[in-house]
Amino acid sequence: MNPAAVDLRVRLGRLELEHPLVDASGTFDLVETARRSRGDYVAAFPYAAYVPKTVTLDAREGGPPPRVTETPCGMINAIGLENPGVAAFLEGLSTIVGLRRPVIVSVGGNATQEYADVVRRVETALGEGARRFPDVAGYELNVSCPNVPGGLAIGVDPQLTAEVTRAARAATGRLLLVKLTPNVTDVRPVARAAVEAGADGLSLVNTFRAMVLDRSSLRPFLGNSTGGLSGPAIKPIALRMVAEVAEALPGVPLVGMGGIMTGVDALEFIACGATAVAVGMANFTGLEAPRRILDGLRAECAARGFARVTDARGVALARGA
């Protein structure tokens, strides 16, 4: 099969995308990249949706330094969620208006109201001047991140999960994905749960808690002490999370991540039941990551006979997804 006949369109819930890729929240700076860039690097932007760095109602420092580490097949961030706040995150959404793919935007916080509170502001900014920001088509709440207090036990537990979902699902009609930890026995309860709350979909997983040493003083590396450990190395416990979750909830959308460096990777993924699949740390590898993953997505897809990228997910399953 020519892999150029190769249809990669999925549907993530209400959303339709023209490939399964998306960049991981934190991991893609579309408004730095731009800057830095030749041409109109939004217009050309290769991923099928943007998924800026989380957001939260106010300003955030992170963590202390250092908060970036390699490590065997992988990398361990202790960043913290710095960011400066929804107010200053709307007037940089404003600066990518000729973004021709949607924007999800990652929301982030310590409590329930925090979450919703974001989501609210969004939705005035958007309602009262929708020319000035490129097409938001929904958001993904980071209930996940094992580097901030309060940010991990949200997304260790169903019934808070539930309750920040469902405050969301209120404040917003549109597109609704909820970002699970796989810093937990099972998975499933909490996804589960962010479902039957509102949820339109699932991302999984985040980053797994880590921590590594400075070789000469044995003391923790990290000025955090332990941080989320992402790339290959987490990818097999990735898939197995995935599978599990398509298993338990048939039917429901999901963004595979952790480790995707190939389009083979990718493919994985949609084996095991995603929908859609987050490239994170391959982006820190060079700009043309993405475009790379997915020519390997299409040639991969057309060596196996798949005319249509959908008809690979789910077939690592007992029963399909």
Second form
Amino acid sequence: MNPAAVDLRVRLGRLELEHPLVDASGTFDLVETARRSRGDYVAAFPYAAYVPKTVTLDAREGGPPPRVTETPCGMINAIGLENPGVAAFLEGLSTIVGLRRPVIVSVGGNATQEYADVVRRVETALGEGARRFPDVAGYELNVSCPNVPGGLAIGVDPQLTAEVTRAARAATGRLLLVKLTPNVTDVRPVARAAVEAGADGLSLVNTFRAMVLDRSSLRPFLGNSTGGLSGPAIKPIALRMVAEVAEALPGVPLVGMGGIMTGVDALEFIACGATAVAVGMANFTGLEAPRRILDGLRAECAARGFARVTDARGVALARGA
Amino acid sequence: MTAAARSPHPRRARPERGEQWAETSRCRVVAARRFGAFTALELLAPEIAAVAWPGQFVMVKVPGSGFLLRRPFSVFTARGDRLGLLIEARGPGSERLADAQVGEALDLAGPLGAGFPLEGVRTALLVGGGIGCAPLQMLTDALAGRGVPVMAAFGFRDGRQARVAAAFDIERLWVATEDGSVGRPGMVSDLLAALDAPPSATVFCCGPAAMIAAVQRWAAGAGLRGYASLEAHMACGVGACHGCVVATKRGALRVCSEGPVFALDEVVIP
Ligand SMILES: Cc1cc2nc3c(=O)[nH]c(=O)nc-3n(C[C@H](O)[C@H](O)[C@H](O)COP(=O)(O)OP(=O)(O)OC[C@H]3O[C@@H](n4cnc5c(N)ncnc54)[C@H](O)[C@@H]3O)c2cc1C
Ligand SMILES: Cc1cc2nc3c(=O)[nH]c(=O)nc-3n(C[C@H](O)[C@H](O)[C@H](O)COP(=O)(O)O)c2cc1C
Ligand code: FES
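Other form of same protein, the form predicted in complex with its partner chain, not the form predicted on its own:
Every component of the complex follows; first up is the chain already shown.
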């Protein structure tokens, strides 16, 4: 089969995507990249949708350095949700108004109400002048933020997750995704709670809590002591979690992620039931990563005789998705 | 080569953030000279060499499996279509790059970062510690091209590390080693007072945190202004991840974007 003939289009809830690849929140900054590329990078943006870094109501300084390092087959980060706050975020967004792809705004917060507040601020800005911005098609609630500083993440608690989702749902009619944390014994109760509270779909997984030592001092390397593990090291666990949620909640669109570096990695998440897939750490290997993964996905579909990428969805599951 | 011939675009202004390139290019290694644990690589990299500014860096993909994040390396030299990197083997990735063979192609992204400001510099005092000396050769070339007199003081752990001084082409260069085997015994910061820098001198330093802190104290005492180039572990190298921040008096700033060069007096060493 000719790879060019593979139909890569997918529907993520009400959203039509040209292909299944989006960037994972926090790993790609289109505003920065556009400034550093020859040619019109915004118009040529390779992902099917742009998911910016998580934004909170007010600016956050983030955690103490050092914040990142490579680990075997992966990396660890403790950025601490550094972001300029929703007002500055919207200013940045207005500089990429030429983007021809939908934007899915990643929202964070400490208190459950903060998520809805951020959504409302974005909605208000769009209401006052949507033409100043690219097409904001929806939101992804990053419930991996701690409920209170230092406390457990909202996303480990089905109740809190439902509260956050319900409040955000009331604030927007756009696509609403909830991004699940993998730091739970069973991800399905949280997934179910989010969907019952009004989420249109789920993204998973965020990073795994982990730790790295400075080998000479034997002290924690990261300024924050612990951080989040991502990259190929987490892929098998992420696949298992995506498959579990796909089987437990058939029909709910999923954005799968965790260690996707190649086309076949992306296809594996789709086989586990994901509708779309997000690329995180691979963005740090070079600007060509999304194109390379997309070409790989097309070739891997063709090699297996999938005329449509959707034909591959759920083939790894016990009873399809 | 005359100083003017090898000076990078002497009339250009320091590049702003918009001139940091995220795009990658494959560059062939055309020469590799070893100096103990250091290797000076010369790469055919016309696009990067043409726009590189002293103090900028490139993100290098380490060939082979097992390396995911790119490694940051300062521009050591940019002469014509050649880009020089000076690599100290400090871990698996830098070891592999220090071992690069002539003919091999490396994947580079850059040049990145905000380099050393050169405007208004009348006399320059360059201070390097260990591999921190790397960005100071291109800086010397650029200053020479502008007719600015340069004095340099390099500090090394021991005689073996000090062998890298032979990779540099700096007329007035003083060396200190902690074990006293080469040059003046002691730390490079001890050397500074002896150099008798004029009050108009600008200090440019790069090296371990403790050295930068010592130079900062000394420069403040001597009333000299200057710049420091800092290191940080990086993921993206292009301002996207906020993984590389360091503490400054202006708050936490990204080494890859607002830096790696900062005003000496704004750097906060923990
Ligand atoms: C702006 C800048 C310029 C640099 N210029 C040079 C140069 O000209 N010559 C040179 O030899 N070295 C330079 N370094 C340091 C060089 O990047 C590290 O030695 C190298 O990344 C180590 O990789 P590794 O795989 O050998 O070590 P490992 O310790 O195995 O690396 C593991 C991870 O930590 C990171 N890391 C480890 N040590 C450092 C460090 N000191 N700084 C930043 N990241 C680190 C690696 O990039 C990698 O992601 C520079 C660093 C920065 C930030
Ligand atoms: C440096 C870094 C920053 C991240 N920041 C965010 C963030 O702001 N919001 C979020 O929801 N996830 C964030 N993530 C998690 C990723 O979006 C993704 O869920 C995770 O990295 C797994 O994908 P990967 O293995 O492909 O990287 C971050 C990950 C990294 C490595
Ligand atoms: S390394 Fe990503 S912002 Fe500097």
